[in-house]
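Encoded as structure tokens, the following chain is the form predicted alone, with no partner shown.
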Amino acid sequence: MQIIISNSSKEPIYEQITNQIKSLILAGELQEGTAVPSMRKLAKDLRISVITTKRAYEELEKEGFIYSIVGKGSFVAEQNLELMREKKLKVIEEQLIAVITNSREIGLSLDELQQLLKILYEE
């Protein structure tokens, strides 16, 4: 499991840790049932503090996509795809209505922002 932290992101670091977790799962790279890093052992690997990964973990459980059990370590749970489709279909919503927004605000054609979706979409 690679997992790349950026520095530059405004997004935090344990944010980062649980959204990259979530797309491998969600893509099919970790299967329900294999084990995620220990949180030292991630900690280690990233050279980022042990709390950090805790607070990722954390995070990973409450959304049910691991779980853990204790002195063994922590596991992908099982997912329902489609559920899992569906919130991240209702993230997308909402964040392009926010584009759609901040288009109109600035005159941008539907042309135009479809033209800049399609040149940024294949990328």
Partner chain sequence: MENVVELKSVTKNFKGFSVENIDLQVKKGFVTGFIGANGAGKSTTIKMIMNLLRPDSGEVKLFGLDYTAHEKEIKERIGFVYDSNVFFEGMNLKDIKRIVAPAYKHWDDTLFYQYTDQFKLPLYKKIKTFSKGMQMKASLAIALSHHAELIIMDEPTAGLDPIFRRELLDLLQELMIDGNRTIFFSTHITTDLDRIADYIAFIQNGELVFNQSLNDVAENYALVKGGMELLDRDTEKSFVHIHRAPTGFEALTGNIKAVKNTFGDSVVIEKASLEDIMYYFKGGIHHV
The other form holds:
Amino acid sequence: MQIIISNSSKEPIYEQITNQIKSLILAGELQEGTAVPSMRKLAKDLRISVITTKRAYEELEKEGFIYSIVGKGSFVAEQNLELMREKKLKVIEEQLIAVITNSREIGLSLDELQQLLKILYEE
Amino acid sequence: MENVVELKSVTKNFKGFSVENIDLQVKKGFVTGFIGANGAGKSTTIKMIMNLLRPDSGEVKLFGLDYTAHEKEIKERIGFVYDSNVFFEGMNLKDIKRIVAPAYKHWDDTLFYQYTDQFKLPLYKKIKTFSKGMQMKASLAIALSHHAELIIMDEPTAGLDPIFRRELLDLLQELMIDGNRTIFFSTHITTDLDRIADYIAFIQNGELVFNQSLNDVAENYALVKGGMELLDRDTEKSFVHIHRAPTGFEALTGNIKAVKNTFGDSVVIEKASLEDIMYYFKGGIHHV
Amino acid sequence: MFNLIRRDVILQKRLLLTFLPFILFFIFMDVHPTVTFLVANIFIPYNAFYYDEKAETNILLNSLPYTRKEIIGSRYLGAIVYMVLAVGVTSLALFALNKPFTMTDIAVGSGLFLLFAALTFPLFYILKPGHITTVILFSFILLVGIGPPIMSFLAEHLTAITDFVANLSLPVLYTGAVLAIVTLYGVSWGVTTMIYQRKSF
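Please could you give me the other form, the form predicted together with the partner chain, since above is the form predicted alone?
The complete assembly is shown below, putting the previous chain first.
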């Protein structure tokens, strides 16, 4: 499991960990039922304190990404990928509506907006 | 969560200095860093935890036991490293081991030689020929060789070169993997703590300012920068200490939410390092 | 406890090599056997104090799983153990060199040692480190140097006491002396333990 944390980032370290593990799960790199390293092992590997990995795992557990069995460790939970995708899509829709509203305000045409989106997407 | 060390309203008075009403818990399975300026009361507190000093009032418990009835049992489970050499200077490490080892029921010779090997410590050279770093490594090798559950260290990284400091932190992290060990150590090099401490206990002028998890410290404390016009008697209340300059103020807050509510986007809020926190609590500088 | 007593030997490993020459010196100088026994008895326990004074031994010992009672106990018991050993070695040396000595020499030498120990051991825990060795050295010279003249002075002038002592039969006198020394040693042990338990390091 590859995780890269940055000490100079504004994002707290535990959040960097949760986000990266989430992405790994959503991208299918971490399959359901796979064991994730114990929080103490992960802390040592990342050279950070145990309380930070503990916090990250607690968040992941709360959001249903992993589950823990006492004495055995933590594992990737079953994910309803379809549902997640739908949720994400809804968020994207809302954000796009906001973009459209803003564009209309400054008189940006659909063509121009599409072009802008194309450039940014391919960046 | 289980507390390995518990101090309840512990007070100790000396001429011209006292440690007052300390309530301190050290949680099992975690690293607690004990910070404070020189003379703030770190060593006094550690000595009371080790029963080298008796508090004038209050209660000291280790592993839920008190010293009057369970002194041996408690010390059997502690590994200690002090900032000065407490071993006989004229002796070599092998002889010191001969004196210390029989004191412990669970002394592990194999483990001891593994550490002396790892730390490249000569067994037949007098301790007084050791550098400060080597003396510390020797103390550490002894402290770790009897399967102690609690490791207490007074300024272990002082006088160590940066490379060994890192090696030491790696080693301590390795010790923490099984989850049964607890480490309590004092330091004034706060960068050591950013990496391995789970809890920070901060003492100043003989009083415990806080004992919080590293996350809570990061969530509560921050540096706030803004224009002088924002400060008045009410808004100043959100700060521990304010440093004023013609270009604006810089202050430490212990309540980020309150600052956000009061000032909104008119101020810059930045992460406060432990050093910042210690500095502002001390009162900072008052001139520009 | 045994470990604490054994500790003194490990600590003095090198110094112990000088023990025999030290004793032989006294023997060749034809010092009275009583005095030879006395200095032989003093050698190990007082050197131990000298070593401990230099290091932060109290911090070390009190951080190890020992109680303060045991630490003091090891001093008082250790002194007796090392006294027995020293008496043995010294007797052998005297015997090998064909120097005559009596049981009385051993008894008086050891008795004086215990008396001296009982009086000075507490000082090691009262006085500040650094001054202790000087004080002990001084009191030893006092004991050996002006002790006997004082005794003879007392003997001449306080006839009531000397008459009383002289009238006692030898067995009673010895038993009395042994009891007095043992009591004093015990009291000293108790007092030192009390002092030590209140100390801060």
